[in-house]
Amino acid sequence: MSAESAGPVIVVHGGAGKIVPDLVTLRQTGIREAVLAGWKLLSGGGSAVEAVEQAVRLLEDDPAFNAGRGACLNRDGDVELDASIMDGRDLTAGAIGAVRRIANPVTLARAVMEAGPHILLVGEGAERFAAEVGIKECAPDALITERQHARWTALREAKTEEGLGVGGTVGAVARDSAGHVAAATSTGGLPFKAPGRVGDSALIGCGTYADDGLGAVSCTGDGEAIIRLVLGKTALEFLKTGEEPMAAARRAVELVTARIGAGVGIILVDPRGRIGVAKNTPQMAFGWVRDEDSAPEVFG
């Protein structure tokens, strides 16, 4: 699946893990729509930042994924969302953690990036900032789906998660026609997590990283393992040694397997528009578009 492109390219993922049968088609459809939305912006001359934000927003709105509406619940039965975005042109970045009333956390993360000087805002402070910049709150219950409530109930009663689905973090990486790269990631985190827990998706260098000189990356899977290995930046550093993008992605995932044994997935694009994808989990929904005349390539 190695690919090279001198022009725009976008890659989107919908989380590494085990996808239950009734979600496979839904996630593939969601990935296809997100890829096409991002590609429409890129092919029209839009920036990589605009493309990854738009792709991730669509997946946050899609209840088949663990981000925005459809996110998993913490121990208290609440949704707490993390997201980040990074612009490879100048290394500006924005991130939010543990927000409860924001339907599209990736857009709030972009607002943090553009406002500066801070990079990461969490909890109540992030929600206050959202109000200051005109991002409307939603009712917390509007983000909770029947599937995720059933999952929470099963975990609370110490039942198995089988049949309820795992994974579902979403992310996107892109290279635009000007040669700039960007990345974004968004998640509801771990099911039944401790209130206030913030994972890799909000941490620059871990779940998300973009640098025009290196490339752009978005990670998914065991957030604590991704944080411990600073996986996003680590994967892009492998490209500096001359690794092809697919090999660099595989090497990053193999590092997690060898050192920690956790389940993860990764998507990346290098400065030349070449794509890298790897996982050590049973499944990971992902897709890309890299050519004006080609249809999206989507994998489950």
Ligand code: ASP
Second form
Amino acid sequence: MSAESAGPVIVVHGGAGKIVPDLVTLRQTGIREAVLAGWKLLSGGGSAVEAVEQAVRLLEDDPAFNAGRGACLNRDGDVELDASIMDGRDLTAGAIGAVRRIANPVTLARAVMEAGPHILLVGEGAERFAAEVGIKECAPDALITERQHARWTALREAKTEEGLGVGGTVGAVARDSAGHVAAATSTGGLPFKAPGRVGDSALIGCGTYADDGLGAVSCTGDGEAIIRLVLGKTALEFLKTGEEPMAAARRAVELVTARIGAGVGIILVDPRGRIGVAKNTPQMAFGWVRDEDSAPEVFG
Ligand code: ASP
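In place of the form predicted alone, output the structure of the form predicted together with the ligand.
What follows is the entire complex, opening with the chain shown before.
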């Protein structure tokens, strides 16, 4: 799994947690499609940024994941989305937090990155920026699925936060044929979260990081734990000590287990195109493609 690749590489995840049985196949199918779409761009000479954005967009559109359409609801029954993207070429990054009515938050994050100089826009300001750059708002209910509404109703009636950590956040990391890396992450956050809560998926260095000299990473799981350990950047720093990407990803997850005891998952790619994947949760759907003509490998 740590084999080097001279060509492009893409790895995609669909969230760490416990996947309810009827979503396992749907998520595997979604991951396969996303990884292939990203790969198609990369093998046609597209950039790592384009590939991770495209892979994440497809998963945002897929209601089987907790991002874009299908996102979980906050305590008020609203969707509030977080996303971020980073370009390892020049360390430019863009992120949005707690936005509503945006079907593809990763594309809004990319627009923030390209517009500069700010990196993170939240709430109403982010929504106004979307309108300025021509990203249209969707109807208020367009992102709410029956599944997530039913889950919200159950959580509200039980007046408990049980049900947290069931996964479905999406992320992608890639290295393109020019050797540049990029990462992107998108989520609805945690079910029944407090309105206004922003998690790691919107925070550069936590849920997302990319640097051509280090690699690219996307994290998923307990966002507060990921933030406290600045987990994305921490995992990439482990690579500097000469650790193999698989070992670096595992070490980062073990750090979370040891210090906080929370559930997380990580995907990463190093500058040589080697892949690292680790989780301490029961499941995490993920997949990758790294060689011309190779079929995507997808795991539950
Ligand atoms: N990390 C995300 C958050 O805390 C949730 C997840 O990955 O499942 O918002």
